[in-house]
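Starting off, we have a lone chain in the form predicted alone, written out as structure tokens.
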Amino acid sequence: MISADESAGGMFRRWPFFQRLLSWTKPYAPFERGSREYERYDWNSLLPEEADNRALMTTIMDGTSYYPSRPEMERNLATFAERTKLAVRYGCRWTTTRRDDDRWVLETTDGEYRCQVPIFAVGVSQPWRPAMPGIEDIPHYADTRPAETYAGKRVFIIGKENSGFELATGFLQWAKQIVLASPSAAKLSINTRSLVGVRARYVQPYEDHVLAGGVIVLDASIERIERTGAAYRVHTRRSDGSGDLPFEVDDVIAATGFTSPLLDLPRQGVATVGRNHLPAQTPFWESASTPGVYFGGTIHQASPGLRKHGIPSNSGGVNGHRYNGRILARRVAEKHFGITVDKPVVAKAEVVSYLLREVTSAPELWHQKSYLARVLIRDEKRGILDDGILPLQHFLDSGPADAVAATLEENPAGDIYPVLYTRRGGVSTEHDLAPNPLHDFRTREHEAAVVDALTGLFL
């Protein structure tokens, strides 16, 4: 492992700008800290094998909020790296990439590294700006000044996603007027009933807009930005076709998102997708265009999965990609190094209760709904085997001939319910189970539904 940072947690020395994360850690939860079930309530701790190093974030937070502060997250990662004795070469920057027969060569500021399998976990941390006249002359979110320097200013923020609303929240007591603008309407997570949209922590600017309290949330394209002495003129065009609307403001900030610093990987054949040009990936986070190149961490969000009901994965956060990472390690071990993981046998009499226990409490399934699944396969010699947690899309595209995948899904109404995907002779069938207001699916109704789905396959 090499890192350009001087120590673990480097990104959290800079962002989020206004300190608090959007991911929570709940010290007091229905399950014991450090248990697998507890991970559902702790979105920020990493997942070591050693029991003593689990749920580390709970030992670092000061108790003022269950959203960790930026310095607390930095200490969480640094403590994890120190206590697990991870071998990391810090201050080592990757500069170029090339192939040498069957090896990849990574040139760095500390010399060359040769490997069979490179995994790039470089984050989605490089400021990205859309094509827009004048945008090159304004600061990006990454360049935001201290909040008090915006006192008494009129501030125009380009973008209506979390980063834009985060800045607006931090400026509320300072700026005399705040405008947030983009062509599409703002989506709020409390309306989408998912992590899609602006999170509840940043809703105050939206309420101020609704109540005419000094914030304007505008659906409009930004046509161009002009410098007018010490100020700016922002030309917008309303999305509803009602005409142009210019703004005279003191500051403009581009909260337009980030991309990955891929350096020369596109020249090595790594294709990118989407407006932010993230690397296109398979369900196992391998480059879709350059086999043998893998990605880790927040870049996994570019492998979206099925997007059932339009809801993406949680791979952009620690609580999602930490599980992807375990699966990725297994995949690389099996595919490239011939290391196989044992598949334990599940007794036929325990299959139903096991699957219902998983959909009730497995953190992998709760954090990665419609994305990761618990997979059981039928082996003619050994019986029913537990194939572990795997990407649901892979199971449906090319899974075993006779198997079942158990996952959780959430519909637009906010109902969370288990789904079993069975494969008989390679043909997949979907079985939706009923939701439960307490999210406990270990009921007789659910038992009967699972038995019905698995009859003739496992039962």
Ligand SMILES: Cc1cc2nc3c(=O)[nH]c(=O)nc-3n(C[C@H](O)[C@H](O)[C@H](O)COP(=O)(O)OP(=O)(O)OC[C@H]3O[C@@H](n4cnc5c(N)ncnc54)[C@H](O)[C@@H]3O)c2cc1C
Second form
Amino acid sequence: MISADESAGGMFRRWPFFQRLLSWTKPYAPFERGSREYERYDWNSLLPEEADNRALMTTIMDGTSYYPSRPEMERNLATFAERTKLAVRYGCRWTTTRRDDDRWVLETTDGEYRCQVPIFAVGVSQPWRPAMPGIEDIPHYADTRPAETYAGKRVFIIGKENSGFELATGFLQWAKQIVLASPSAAKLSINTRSLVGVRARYVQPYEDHVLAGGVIVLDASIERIERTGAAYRVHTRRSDGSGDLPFEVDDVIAATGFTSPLLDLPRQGVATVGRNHLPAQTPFWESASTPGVYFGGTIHQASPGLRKHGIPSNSGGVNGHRYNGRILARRVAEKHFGITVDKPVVAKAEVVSYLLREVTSAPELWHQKSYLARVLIRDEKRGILDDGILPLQHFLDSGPADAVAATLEENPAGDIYPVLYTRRGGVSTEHDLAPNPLHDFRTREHEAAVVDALTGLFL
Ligand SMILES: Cc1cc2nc3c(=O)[nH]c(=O)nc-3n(C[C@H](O)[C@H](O)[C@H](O)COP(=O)(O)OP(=O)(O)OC[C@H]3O[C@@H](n4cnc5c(N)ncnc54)[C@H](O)[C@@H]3O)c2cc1C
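Having seen the form predicted alone, could you give me the form predicted together with the named molecule?
Up next: the whole complex, starting with the chain shown before.
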């Protein structure tokens, strides 16, 4: 493992800009810290094998908020790296990539590395700007100044996603006027009932807007930005067709998103997707166009899964990609190094209660709805085997002939319910189970539904 940084923490060594995360950790939860079930309440700790190093975030937070501060998160990651004795070469930047027979060769500022399987976990935090006249000359989120320097200023923020709303939240007590603009209406996570949209943590400017307190949340395209002496003129065109609206402001900030520093990977055949050009990936986070090249961490957000009901994975955040990481390690071990992972036998009498326990409390399923699944397979010799947690899309596209995958899913009405996907002779059938207001699916009704789905397959 190499890192261009001088120490652990990645992007959290400097961001979020206003120094507090949008992902939470609840020190007090219905399950004991360090247990698997507890992970559902702790979005920020990494997942070690050893019990002593689990739920580390809770040992670092100071109790002022259930959103850790940025320095606390940095300390959480650094403590993890130190206690698990990860061997990382810091201050070592990968610069170019080439193929040499069956090896990848990575040139770095600290020499050449050769490997069979490179995994690029280089983050999604390189500033990205859309094409727009004048945008090259204005600061990006990454260039934001200390909040007090915006005191009494009119600030125009381009972008209405989390980073734009985060800045607006931090400017509320400083700026004279805040405009947040982009062509589409702002989405709020509490309305989309998913991580799509602005998180509740940054919704305060939106309330200020609806109560007409001085923040303007505008649906308009930005036609061009002009410098006018010490100020700016921003030409906007309203999305509802009601015409142009110019703004005279003191500051403009592009909160237009981030991309990944892929360097020469596209020249090595790595295809990219989406407006911010992230690598196109298979369900196991392998480059879709350059086999043998894998991605790690938040870049997994570009491997979208099924997007059932339009809801994406949570792979952009630690709470989602930490589970993908485990599966990725297993996949690389199996596919490239011939290491097979043991698949324990599940007694026939235990299958129903096991699946209902998993959908009630498995953190992988709760954090990665419709994306990761608990998979059981039928083996002619050994019986029912537990194949672990795997990507749902892989199971449906090319899973075993006789098997079941259990997931949690959410419909547009906000109901959360388990789904069983059975495969019989390779043919998939979906079985939606009923929601439960307490999210506990260990009921007679659910038992009957599981028995029904598995009869003739496992039972
Ligand atoms: C503004 C912002 C706020 C966010 N807030 C949250 C949050 O509150 N909670 C959450 O869960 N997620 C948050 N995220 C998503 C977040 O980035 C990830 O969850 C997490 O940081 C991803 O870890 P990572 O290791 O994939 O990437 P990063 O943390 O970005 O780390 C990438 C690493 O790659 C290294 N690297 C890059 N290029 C090279 C190179 N050429 N050679 C060597 N090393 C290199 C970097 O030095 C760095 O150490 C946020 C993202 C942004 C942009």
